[in-house]
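This document opens with one chain alone, in structure tokens, the form predicted on its own.
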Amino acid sequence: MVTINGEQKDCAGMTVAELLQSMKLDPARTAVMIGGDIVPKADYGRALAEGDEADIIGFVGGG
């Protein structure tokens, strides 16, 4: 299990990019932290490991 924004999800082994796709989030408008470290977009091919704790923040434009 992986903790995503405080919720347990069965996504160990998925890459960050696959996770974002499954959540219907645009990687260009999303920031991801794993274990308190920001994951550069170039590293979104990184696989999530059992026990990882990730925070995902989506940016929304507005005026």
Given for the second form:
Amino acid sequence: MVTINGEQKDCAGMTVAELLQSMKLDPARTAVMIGGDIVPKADYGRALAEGDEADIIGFVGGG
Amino acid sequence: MVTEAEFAAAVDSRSDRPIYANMHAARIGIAGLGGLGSNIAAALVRSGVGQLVLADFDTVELSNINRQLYTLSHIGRRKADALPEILREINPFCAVTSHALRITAENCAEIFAGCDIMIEAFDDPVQKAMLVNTVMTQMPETPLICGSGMAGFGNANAITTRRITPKLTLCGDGVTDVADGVGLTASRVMICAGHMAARAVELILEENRSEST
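Here we have the form predicted on its own; I need the corresponding form predicted in complex with the partner chain.
Then the entire complex follows, led off by the chain already shown.
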């Protein structure tokens, strides 16, 4: 299991890019942290590992 | 003319302990000087922040007046020029460095070098993501406060402050998107700006408390 934004999900082995796609998030509008560290956009091919704790922010417009 | 000692005493008189010296020592970077950035900057100089580094490529338009700190007299001026003038009227003892340019992944770390805290205050979600990714990659030790979700006329209490990681704070309701045509008004934008400025003040005072113990 992987923790995504505090919720347990069965997505170990999925890449960050695939996870964003499944969440219908545009990678150009996201920030992804795994274990508190930012995942650079160039590394979105990285696979999520069992036990990873990921935080995903999908930014919306306005400011 | 008010002296700095008088200004500091007035700030401290409205606090539970002297805060001006710590606030004055802080250098805060604000990327984007629209509804969030202009109101955050005003809140921070009222609390005695000593150095601000500001950046925005945009000019003031009539459509900004519904939520941004500018007045009608600023229309057509660059925000990076107009905002420091307003801030000086509030607190002339804050050293403001202001850049009229577009922040990119290439220039961000240089423009905001030496900042104790970074604040993301863009309106475009692609720019927001760019800044968060850039700061967390290139300035990993710098606390970052960002905003997402303050559009529309909905529940003001939906706007919150969340600590995502030890270095990253996210303010907003997380979902209301101006692209959905729900509008963007002063009340909710200023609530989000207030959350972001409050977190910056909290970080400044927390940091100084831990240093002194």
